[in-house]
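Shown here is one chain on its own, the form predicted alone, set out as C-alpha cells.
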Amino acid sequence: MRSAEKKIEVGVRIPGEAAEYRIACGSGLLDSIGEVIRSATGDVRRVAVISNRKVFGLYGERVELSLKQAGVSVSSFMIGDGERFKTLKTAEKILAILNSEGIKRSDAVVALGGGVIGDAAGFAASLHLRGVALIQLPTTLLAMIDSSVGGKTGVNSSFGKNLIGTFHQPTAVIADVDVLATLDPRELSAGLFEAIKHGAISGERLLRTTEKMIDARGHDPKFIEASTRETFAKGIAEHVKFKASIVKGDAREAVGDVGNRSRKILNFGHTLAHALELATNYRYLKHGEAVGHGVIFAAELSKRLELLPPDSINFLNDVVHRVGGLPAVNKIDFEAVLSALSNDKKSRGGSIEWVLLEGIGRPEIVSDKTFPVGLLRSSLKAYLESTR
C-alpha cells in the first residue's frame, strides 16, 4: 500500500446543467475514496459497487474498507469482463441489483473498473429511479482519460456500439495511477492510443505530453518510480482538462454542431474503430487498439483528401508506432466493416460525419458525401490489407 503522493484535481462544470464535479488524479488515492465520496455526495449512507472479478480481486477490499471507515454501507456486485458484456442484459442485471438492494435516490453507484464497467454501471445509474449519483473509479488508462469523464453512458447492441445510452454526469472521478501497474501491457497500450487521439485533435502540446507518458511507460512499465507515477498523473490531468473543455461547450453533442470545438471531434479515430469492433463481435480488438487503427486510417484519409500535410501524418504515425504494434485487421471481413460503418452513431442525414485533420490540433468534421466516388471504399480496402 503506497501513501498518497501529490494529488492533482481538475474541475468540471457543465453550463446550463446541475452538474459540477472534480476529478482527482494521483498516486495512493484508493485508500481515501470513502472520504472523497462522502465529500462529493454529502450525506450518502449506502453505495453499490459494480465491478468485475478480476478488478475487484485486486482493489475491492481496499475500496470497501475505505468506504466503511467513512461510515458508508457497501454492497458489491460483479459483471462480466469485456466489451461483449456491455449489453442491455448486463444493464438490466445491474438495475435488478440496485432495486433488490434498496438503493435510494440519496444513495450512489460506484463503478470500479475500466470503460465497460463505467459505461454499463453509469447507464444503469442514470435509469434507476430516474438517476442516482455515480462515482467513477477508473482502473484503466483509457477510462481515466476518456470514458469516465463527460457523462456519456451506454451499452452495445447487435446493430452498433454505444447506440443505446444516456448522458449522466458523474458526481466524482478518482483516478489512482497506482492501479496502472497491474494492467496488462496490451491494455495500457490501448489507453495510450486513446491518448494519442486526444493529442492529435488538441495540438502538439498535448501530443508531446502523451509522448512523455509513452517514454515513461517504456522505461518503467511497472510504475515503480515516483517520477513515472507523477508523469502519468500530470498527463492524465492534462488529457482530462482538454476533454472537459470540449464537454463544457457541447455537453450533449449537438447534432447540428460541426465546428472544430464540437464534442464530435472527440470521435476522431472512432468511426472506423467502432466498425472494426462490431465486425468482430467485440472479441478481437481492445477498444483503444481499434482507435489506434482508426487514428491512422483517418489521418490517411485526410492525406488522400489533401487536408493533412505529409510531415504531420509522419509525426502522428511515429507516435502511434512508438506505443507498440497493433493487431492486424486484414482478415476482418471488408464488407462487414462497410456495413458496420453505415450504422455508426455519427451518421447524419444519410451520410457519415468523419473527423479528419487539417493539421495536428486542427480537426475538421467532413461528410462522406463530399468524398470523391469510391475513395472511402478504396482507402479502407487498402488500409485493411496493409496491416498484414
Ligand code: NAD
Second form
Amino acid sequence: MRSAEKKIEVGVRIPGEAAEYRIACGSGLLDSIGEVIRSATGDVRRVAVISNRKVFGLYGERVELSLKQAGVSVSSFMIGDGERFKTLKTAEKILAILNSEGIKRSDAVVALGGGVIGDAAGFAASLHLRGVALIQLPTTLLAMIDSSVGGKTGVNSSFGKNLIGTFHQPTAVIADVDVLATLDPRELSAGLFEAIKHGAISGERLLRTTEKMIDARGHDPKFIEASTRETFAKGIAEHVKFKASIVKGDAREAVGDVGNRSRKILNFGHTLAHALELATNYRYLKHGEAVGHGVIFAAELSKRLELLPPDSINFLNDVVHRVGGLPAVNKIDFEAVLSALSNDKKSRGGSIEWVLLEGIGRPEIVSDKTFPVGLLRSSLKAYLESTR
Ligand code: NAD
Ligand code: GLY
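Now that you have shown the form predicted alone, what about the form predicted together with this ligand?
Starting with the chain above, the whole complex follows.
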C-alpha cells in the first residue's frame, strides 16, 4: 500500500551557484518524482538513472513510471553494490554510459541509492560535458541526512577514501522515508551513527531529535506506523537544515578555515573512520559504523586533551549504545590503522586537522602537531582494545 504524499521542504542556496535547490523529505514522494524533477530542472527531457540491482529491483519501476508520466525519457543503468565499487573504474563506466546514451548538457543524471551510488554517479555527472544536472534520490538514512546534500562527490582509491572527487551541488534531493522500511537494520543503525555525529557537533537539540528517531525505530523497525515515518521525515529535515547551514558558509571546505563553523567540522569522526575502512579494505565495517567508532574515539581524544568533560563522553556513548552498539574493532591490525592515518597525513601536507569537541555542539579543529608525543598511538591502542 502506498502512503499519501506528505513532505517537508528545505531550501539550500549556495553562494555563487545560480539557483537554490530544494530537498524534499517525507512519505509517499517516490511517485511524484517525475513532476519534482521536471520543475527543478526547467523541463528536462531525458535522464539517466544510476542505481544498483538491489535498490532498482525495489524502487526502479516506480521511479521510471513517475518520470515517464511526467513526459521525461528514461534509461536506467546498474553499477556494483557496495563501497568496493566506489572506484574510478565505476565512474569511467558511468561516463561511458552517459556518452553512449547521448546525455546532453540540458539532460540530467538521477542517483537512486545510498551514498555509494550518490557519490559515484554525482562524480560522473560533474565530469560529463563538464557537468550535467544531478538529482539525488537517497534511499539510505545516511544518504538522506548527509551524503545527498552539500555537493561532495567522489570515489575511493588505493591512496585513500574519497581523495578523488569534485564539488557538484545537486539540482534537487528527494528523500522518501517509506523506502527505509526495506533497509537492512544494520544499515539503518549506520545512518543513525552518522546522525549522532551531526548531533555531537551541532548541539543537544539535534542529539535529542536523533534520540527520537532511535526510539521510533526501536518500537517500529519496519516503519509500518505513519508516526514513525513522520518522526523520521522531521528528523531528516532537521539534519539536512543543520548540514545546509554549514555548507552555505563554506561550500568548498576552504583550506585555511579552521573556525568552528568551517565545513571541516562535518568530518568529525571521519579521520579514524576512513583509516578503519582502508585498513579493512572497505569490507568489515559499514561507513556509518566506522563513523560511530570515529566519533567515540575523537571524543576520547578530546577528553585526554582535557577539552571535553567526562559527562559529555558518557552522554555520547549512551546514545551510541541505544542504537545497538558497534562491531568490535580490536582484531583490526593496529599498525595498518596507524599506517592509514599516516598516509592520510602525507596527502594532507604533513599534519592532520582533527575535529575534536570542547562540549556537545562545540567542535574545535586541532592539528595533530600540537598533540603530546605518543598520545595518538596510546589512545588508539587503548580504544581498539576497549571494543572487544
Ligand atoms: P551504501 O550506498 O553502500 O548503501 C548501503 C546498502 O544498502 C547497499 O547494499 C545498498 O544497496 C542498500 N540499500 C540502499 N537503499 C536501500 C533500501 N531502501 N532498501 C534496501 N537496501 C537498500 O551505503 P551508505 O551508508 O548509504 O553510504 C555510504 C557512502 O556514503 C560512503 O562511501 C561514504 O563515503 C559516503 N558519504 C558521502 C558523503 C558526502 O558528503 N558525499 C557524506 C557521508 C557519506
Ligand atoms: N560529509 C562531510 C561533508 O559533506 O562535508
